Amino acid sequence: MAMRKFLNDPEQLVKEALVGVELAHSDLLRFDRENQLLISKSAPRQGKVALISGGGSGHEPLHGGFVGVGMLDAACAGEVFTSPVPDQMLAATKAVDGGAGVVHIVKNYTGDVLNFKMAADEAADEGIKVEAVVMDDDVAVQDSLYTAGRRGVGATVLAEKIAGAAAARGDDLAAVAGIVRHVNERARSFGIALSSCTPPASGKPIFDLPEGEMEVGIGIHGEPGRRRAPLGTASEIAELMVEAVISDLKPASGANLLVFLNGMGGTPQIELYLMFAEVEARLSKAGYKTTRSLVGSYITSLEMAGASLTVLELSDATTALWDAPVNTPALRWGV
């Protein structure tokens, strides 16, 4: 089937989309065209630890949708499924530094890790304190086409929100970075794909998924997962996802959980809520309490049909930070 997308020039897609983000949310952020960055209008704030993240485009609203009050101070946008370059990350770091240092939240993909490391080293040479934390919450595979070790996926959103609240209340650099690490350590994720996706530059699906099959343990770039399996019912898929996440996370008996049911870009909200109910029923039966939740498409893979589950074991401290006010294009409450 020929590719059908809203496009002008595929090579200009990311820049043109970022212009649209700025126009739609000009009260919250601005677009640095030269460096391809989205920067919070409240940044830099003197004395406040700043947070930046970034990665390839095609995962919207990650990361630009989380720039604003109570989350990220800036997001670096690479081309579709391609890491931003170190110069972008350095420019973002310098743009938001308010003198208290900058936390880099880095998803564990080889390009992101290397490029953020180079930017952090250059920032340090210019006297900016940087703490980098690598997110690796995906339990599906140990290594993939894009990374060595576990991939960084859904816990990234939770870390950006929770650590963003800590920075907003005035926590210092070590404390904010420590909160990101804590979220990464106490969260696990697992995804299922029901279709492939088509990068605009190639015009072809990344992989072929025959009718009646699903990709188990998919990555956010369309990379293969653990295995290919017959398509199951929502109940069967929920059972598979919960088992994969909980068996690895091993929450304390009776633990309070934040359950994040994420759509991959092509899954209707009605199906995500159905899946959330199936997941919650299994967690409740196992003795856990779902005290916070997030349901929607927040880390996507273009138009891929599918879903991922992220579970975070909450403490009183992380619950309070999750509940703190946030005002970004993609998340907003308490304001």
Contents of the next structure:
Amino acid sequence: MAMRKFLNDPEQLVKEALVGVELAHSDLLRFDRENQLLISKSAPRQGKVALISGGGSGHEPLHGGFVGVGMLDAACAGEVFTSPVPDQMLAATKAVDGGAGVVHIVKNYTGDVLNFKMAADEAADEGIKVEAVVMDDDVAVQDSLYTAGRRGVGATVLAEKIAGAAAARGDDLAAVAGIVRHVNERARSFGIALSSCTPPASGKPIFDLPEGEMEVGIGIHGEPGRRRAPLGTASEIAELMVEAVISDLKPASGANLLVFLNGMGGTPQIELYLMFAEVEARLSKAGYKTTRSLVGSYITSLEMAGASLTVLELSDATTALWDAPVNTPALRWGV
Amino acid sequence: MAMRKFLNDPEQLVKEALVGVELAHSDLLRFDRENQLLISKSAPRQGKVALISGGGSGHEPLHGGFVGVGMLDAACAGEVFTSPVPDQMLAATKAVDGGAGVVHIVKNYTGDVLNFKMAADEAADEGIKVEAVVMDDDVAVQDSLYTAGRRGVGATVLAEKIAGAAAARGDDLAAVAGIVRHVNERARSFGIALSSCTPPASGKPIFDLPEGEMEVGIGIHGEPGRRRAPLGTASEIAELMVEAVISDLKPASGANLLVFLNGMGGTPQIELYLMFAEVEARLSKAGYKTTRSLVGSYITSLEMAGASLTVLELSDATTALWDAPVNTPALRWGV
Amino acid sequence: MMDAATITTWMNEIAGAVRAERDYLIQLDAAIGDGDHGINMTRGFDAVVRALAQEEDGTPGKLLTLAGKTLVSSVGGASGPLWGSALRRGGRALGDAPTFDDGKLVEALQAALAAVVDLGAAVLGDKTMVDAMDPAVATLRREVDAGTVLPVALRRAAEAAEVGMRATIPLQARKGRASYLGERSIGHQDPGATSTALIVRALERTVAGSQ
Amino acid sequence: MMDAATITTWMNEIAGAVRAERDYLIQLDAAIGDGDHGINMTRGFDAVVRALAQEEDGTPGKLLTLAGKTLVSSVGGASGPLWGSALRRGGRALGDAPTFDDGKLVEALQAALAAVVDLGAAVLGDKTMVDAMDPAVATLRREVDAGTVLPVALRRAAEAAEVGMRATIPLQARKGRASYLGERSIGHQDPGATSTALIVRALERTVAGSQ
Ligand SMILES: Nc1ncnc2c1ncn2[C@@H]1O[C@H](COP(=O)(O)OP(=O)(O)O)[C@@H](O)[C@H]1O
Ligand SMILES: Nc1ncnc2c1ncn2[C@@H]1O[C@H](COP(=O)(O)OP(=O)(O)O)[C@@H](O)[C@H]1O
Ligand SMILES: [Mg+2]
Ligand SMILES: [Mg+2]
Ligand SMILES: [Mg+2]
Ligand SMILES: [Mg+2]
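What does the same protein look like in the form predicted together with another copy of the chain, given that the last one was the form predicted alone?
Let's see the whole complex now, leading with the same chain.
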């Protein structure tokens, strides 16, 4: 089974890659091999609320790339596109709790929600305060009480940074969880795929996308989107994304925005910046002010070609938290 | 002509993307549209040696992503995989010269060398001191006086950072150029492609690489490598890369190394970290100490799947320069 | 009467079945999910077989509970907690007895189904494993209540699971990843319902083989 | 005698020829380079045509120099400075005269070739544009010296360029990007030699058309 991948044994991929993360970033984090966790070297810190997240692998740098100072205290890595198991989240929760409680940032997928829930229940049994917040920012999915609801995608990155800064400055458990919830409420995302990706364990592309077509309204697990459409120009696609996100988010007129133009893993930067310019032109025409931005591949689907747009309506408070120092493998400033 | 790309008009791609870079990083740089340059907002600084580089586009974040503080003062962007024209390098040189002279960091390709040379000659005519250093760190190409010589690849990123720090602390023109030369001399690179890439203007993959094969000894322009071979495991490929680089570089026994594991644009981080672990295991077994590392896609060939390894033998001086603060779109620490 | 060996054999049968159908389950999940269901189920039941191999002197209830815990700790995804809780709850229903009869089996499977519904909140017609599990349990209970011998009752339960499984094809998913596809989920068979049918068939073979 | 119109027509002819062969040149360059030669030449000579259209009252020397400068400023890559310097140096050789004769043409082309060699340091057999340019210039000079009428002399020069171009196929490249391929460059025709042959053919057509 030959894939276009640097790979030894697909079953060992996640562990082998995490060894590399630890080697490259041993100043920031350590790898707990038994529980498949990346844990910040600065955790636990007595009295600080801890933040953990986790999910399937294949979305790198999410989440392990955000472990360090001012963001996550630990990340639980599942197999590729498969939620981690409760034992991992429980171990992470215990490892990072500094007595002030632990926030679980959970992306809304049945698997993630159920596994995190089981871990939180067990942690509570062991006397650790846990507040779980479920992220569901993907406007491609029509929200409904009777379905699994919206997916958690790009806003997760922003919530981890912003709430991580709140925890670092000493906010309490309810406050930190409240900030995660606030970011989730004031952010929306929408994604487009130009190619499928190939999970290493199966060795086959998840879907077959002919050249000249695109998947509209995708998540981050390589799954097909809400619909297939003829491939548009960058300009047309930007229009589609901005319209989907803004019509749902409905920012206040003239609002300050954080615009996060994310690559899905196989899209080169030159295209991401082109898309950012297209998005920006539309947002500023609509009277919004992009006061903060993030362009790059931060929440990915292996080597998928594609991009997602996340827009967060900023307040002065969230702006300050975004600007606060952060030192992780994938996001770093101010230190 | 449908490609799997976010694209409007291929002829406008570079300019449109640079608009996005400027919008996203207006705190650091500005876009000179006429000359297709990204220029640091902190340039020119009176008395500081300025650094410029440039080359074809499609290698992002190289070079524009390294314009800012503590690295490049300006970057000249050619069309995709095509060297910029002398007018651009001349304009950049004039824009950033602070009276202390300008270092041109040139990757060794006939086109880049000739175009930079013409610009340097003209700049000299206009009274600006220019020192050009040609990077040629790619061990895949057998060096010879009678050929175009080795290609300049990954060491360019390291030279831009390290020499940028030297310029920032006030080194003079000869010293800064000397540091670029030193990095070039003490660094070697080797690359592998698992897929071709598709330049937007032609819309066709440069070569056709069947699944299960790899191109060994590639550069960064999507060109085929020195040879084609059956795709190996990550472990075998790491062996090949380390052997090629180390046998040529011949670091002192027990030397401190900066290990740069670079993605070609379409390879996900999970694979890069896996490769980094494999490389690391071999280097430490050989008695070397990886005291600094960089893992990510920093010098790319559009969406090519592949990776390159660059190893730099560090001295205390280059280590300190590497650690010095840098603030650019793609590399940032200490500030 | 059934005993610990029944549980062990059943788990072995499941492990074999999901391994044999691994690629098919992957393919079904790739169409409307993320393509890992065959991998998840194989990883999980392989782990169960390994765990049970260490634990040969347990009661049936203890073994089934251990199987459930092992799934929870090794699968992840949606199917891990769902099937894990199901088997755990089923194991608890079997109690401490060294053997169990047909009625107790029905009770255990009923408890397993309840665990899935409690956790996942899916109802019949949501295009999930419930669509295969619910009719299987209902049929088994009806047949056992009517005095049908267990192998036959289980054959009918397995058939009911397969009918339910196929009935997921025209449905639009309302739970799990497939729900994100909206109308595009229509026309595809649910992977979880498919592995559920394999699990019931494995039970049928287990019981038929021991009689 | 030839004049400014000869230069303008020649440049127009080249622009048309490289545009017509754009994809072929891309394909040749993709095999042993980076696939942009057709794009580079098209961008460059389109720019030349536009520049000359603004400059209709120049001398032939001035126009050819302008063409060269325009190539330098618009092409990039290896071919930009090489062809740019070639035409610039050729233009300088034509001097300020409003017209030029066959001998002066030979002199200009000889100067152009010298510019390429000065800058690129390629020798015959390195698998570059020199392999087409050198025999073309040598042939033209020999024929003109022998008194052959220019259209015929240019036809033979163009044939010599094409022979040289085809002769690059079995060579291993020692200059330019193709040299990075080592032995793998063998068996492919050099793109720069190919566009050079087009350029000489364009000159032949220009002169034939004006006579
Ligand atoms: N809420 C739910 N209730 C019951 N079953 C569910 C639910 N959500 C998902 N499933 C089942 O799980 C199956 C998918 O399992 P799997 O692919 O292993 O996990 P994941 O969806 O996390 O990748 C679906 O086919 C469906 O039958
Ligand atoms: N040193 C050199 N001397 C003469 N011609 C050269 C030299 N290097 C390259 N060339 C010519 O340039 C051609 C490639 O041009 P082009 O593709 O436009 O530029 P690049 O190689 O920069 O992409 C080659 O086919 C070769 O004929
Ligand atoms: Mg999954
Ligand atoms: Mg080129
Ligand atoms: Mg799945
Ligand atoms: Mg070329």
